[in-house]
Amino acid sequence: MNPGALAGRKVLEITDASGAYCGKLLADMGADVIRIEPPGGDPTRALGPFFQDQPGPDRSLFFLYMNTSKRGITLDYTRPAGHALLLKLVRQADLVVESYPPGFLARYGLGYPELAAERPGIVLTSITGFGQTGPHRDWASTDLVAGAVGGSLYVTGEAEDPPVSLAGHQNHLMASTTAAASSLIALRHAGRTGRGQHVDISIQETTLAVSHISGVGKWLDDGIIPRRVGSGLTASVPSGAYLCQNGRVYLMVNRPAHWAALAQWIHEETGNQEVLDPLFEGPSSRRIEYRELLDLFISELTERHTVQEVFQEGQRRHIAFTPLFSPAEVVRDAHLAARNFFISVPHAAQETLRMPGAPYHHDATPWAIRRPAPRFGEHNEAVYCGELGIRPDALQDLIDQGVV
């Protein structure tokens, strides 16, 4: 296996559910990421659903996905002996990623100044609901609340329903991805100047940035507050989900040429003359007031066909029609299969776990799952004895005292 683009980078990760994906991104690209869990048990190991529906510390699907390629150790750094061990680990690290409330690590003598004193040039990346400063810095947050204050919830779902969350933990994942990118920018700077820094990621702000396509600049210009409007996009006409004989397709028209191709197809199949009216030609803004009428024209076309027919013929005509898939359809999609997207990762003795694979493909240093998510305390001996030079009997003492 190629060691990966980040081979040699050493990372300590002290995160909850909001920051675990940051470490996965770094570890799958080859960084040595050590996840530090409390000796009493890591709460994210208890997040269901579980592999084969059997609960257990090494069976949470969330944990098994978010912690691939990492090593895992246990440590109570709030106690003096644990604190000293953490500082030893910090001395060997380039980056610490954490996602506890602002001031939490500082309270235990592990704030940025202390870490930098131990290891000059270190980068500390903190992922929190509201960031390290400002009047709400101590406010509690979850993925849902981040979506609320960040603005992604307000513009998702049906107009007549309350705002609704996307599946999964999307606001946390975007904060983690931003944190991973920002950490590498800070590491590059540290490598060139010797100066590390504290990276302050606010999940409210990453959510705001991710959902900003319906954001402030446009509103200041046109005074229209973006709202939930169902499946279509307000600014793109036509767009949305359309019924076929056996399911639904999604259509998006942004370019004048795409509209012309769609109008021509509708005309050919349904005999509709009106759809060719020059009134509808040009950029989306020209069609906004005719949205409902155009939706009707399009449905007359799609309802004559299956999803596959609309997808294939639409794409042949360079129109952005795609199927609206269920998860069952996604996992048997021919394109993903041809690209070997889904992968198998060993779990316990004879079991194999299937999961989504590479989010990007580097041709020189490919993404890879380096090892399955660590079992609870799996790398205690390797890290404490092998790397910090602690004698096995001394490690046993630390375990007995509940420090490890």
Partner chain sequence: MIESQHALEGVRVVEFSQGMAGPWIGRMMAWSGAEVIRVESHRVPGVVRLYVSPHEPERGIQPEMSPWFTDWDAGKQFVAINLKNPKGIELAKRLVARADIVVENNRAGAMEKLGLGWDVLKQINPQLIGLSSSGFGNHGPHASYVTWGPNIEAMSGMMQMSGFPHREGATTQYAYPDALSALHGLFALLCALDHRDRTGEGQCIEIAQFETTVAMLGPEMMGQLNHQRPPVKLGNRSQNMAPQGCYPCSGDDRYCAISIRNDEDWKKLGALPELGSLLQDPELDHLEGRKRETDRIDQALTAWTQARTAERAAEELQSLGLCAGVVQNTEDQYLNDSHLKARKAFEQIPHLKKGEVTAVGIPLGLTGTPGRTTRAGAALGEDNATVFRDLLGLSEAEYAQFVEAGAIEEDSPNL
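Could I see the form predicted alone next, after the form predicted together with its partner chain?
Left out here are the partners and the other molecules; the chain alone remains.
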């Protein structure tokens, strides 16, 4: 197997569910990511759903996916012996990723100044709900809270109904992706200057920043505050889920040229002359007040066709139509199969799991899942004895004391 782009980099990961994907992105690109769990086990091992619906420390599908290619050790670094071991690991590392509340690590002598004293080039990336500074830094956060204060709940759902949370852990995933990219920038700087830095990732700020749909971009561009409009978007008009003969497709129209192409298609198939009115031309903001009328025009087109017909012809005309698939249909999708997107990964029970594969492709330094998620304490001996030089009997003493 060819080395990944981050081969030779060593990362220590001390995160909860909000930061696990950051380490996965780095590990699958070749970095040696060591996930540090408390001796009692990582709480994310108890997150369902579970492999074959059977709970267990090595059966959480969340944990099994989010921790591919990583090694795993146990350590209580809040105790003096554990503190010393973590600093030894830091001396061999390039990056530490953590997601504790602001000030938690500093309370135990493990803040950025202490880590930099051990290794000046170390990069510390902290992922928190509201960042390391500011009036909200000590507020508790979850993925749901991040969606609420970051704006995504405000624009998701029917206008007359309560807000709807995004599926999965999308706010945490966006923050983890931002953390991974920011960490690489900091590592490049450290490589050039020999000086590390503290990377501060606010999940709320990331949620606000990454999406024009729920952020402040629409206000800055057009003076419009996005709100809930069912399956559609204020930032993209027309948009939403439209019924076909055998399912639904999703549409987004963002640019004047996209609307012109769609209007022409509607006119060709239905004979609708009104859809070509210059009143509807231009940016999305000009079409907001006509959303319901335009939905009728579009439905008249889509209901004449199957999902695949709308999708294929829409692609040919450079219109952003996409099928709305169930999870089972996603797994069977011909395009994803042709791209070999789903891959088989070994599982601790001597079986394999099918899971999403490469999010991007590099020719010379390919992405790859190099090992399955670590079992509880799987690499304690390799790391503590093989790399830190601790005698096996001394390691056993640390285990008996609850330090490892």
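Superpose the two forms; the largest set of C-alphas matching within 1.5 Å is the rigid core. Numbering follows the first chain given and starts at 1. Bear in mind that the values here come from a model prediction, so they are computed numbers and not experimental data.
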TODO: Evaluate the two-part rigid decomposition between the two forms and tell whether Lys10 and Glu37 fall together.
DONE: yes
Task: Degrees turned by the smaller rigid part between the two forms - done: 11
Open item on the list: I need the CA movement of Glu274 between the two forms once the rigid core is aligned, reported in Å.
Closed with: 4.2
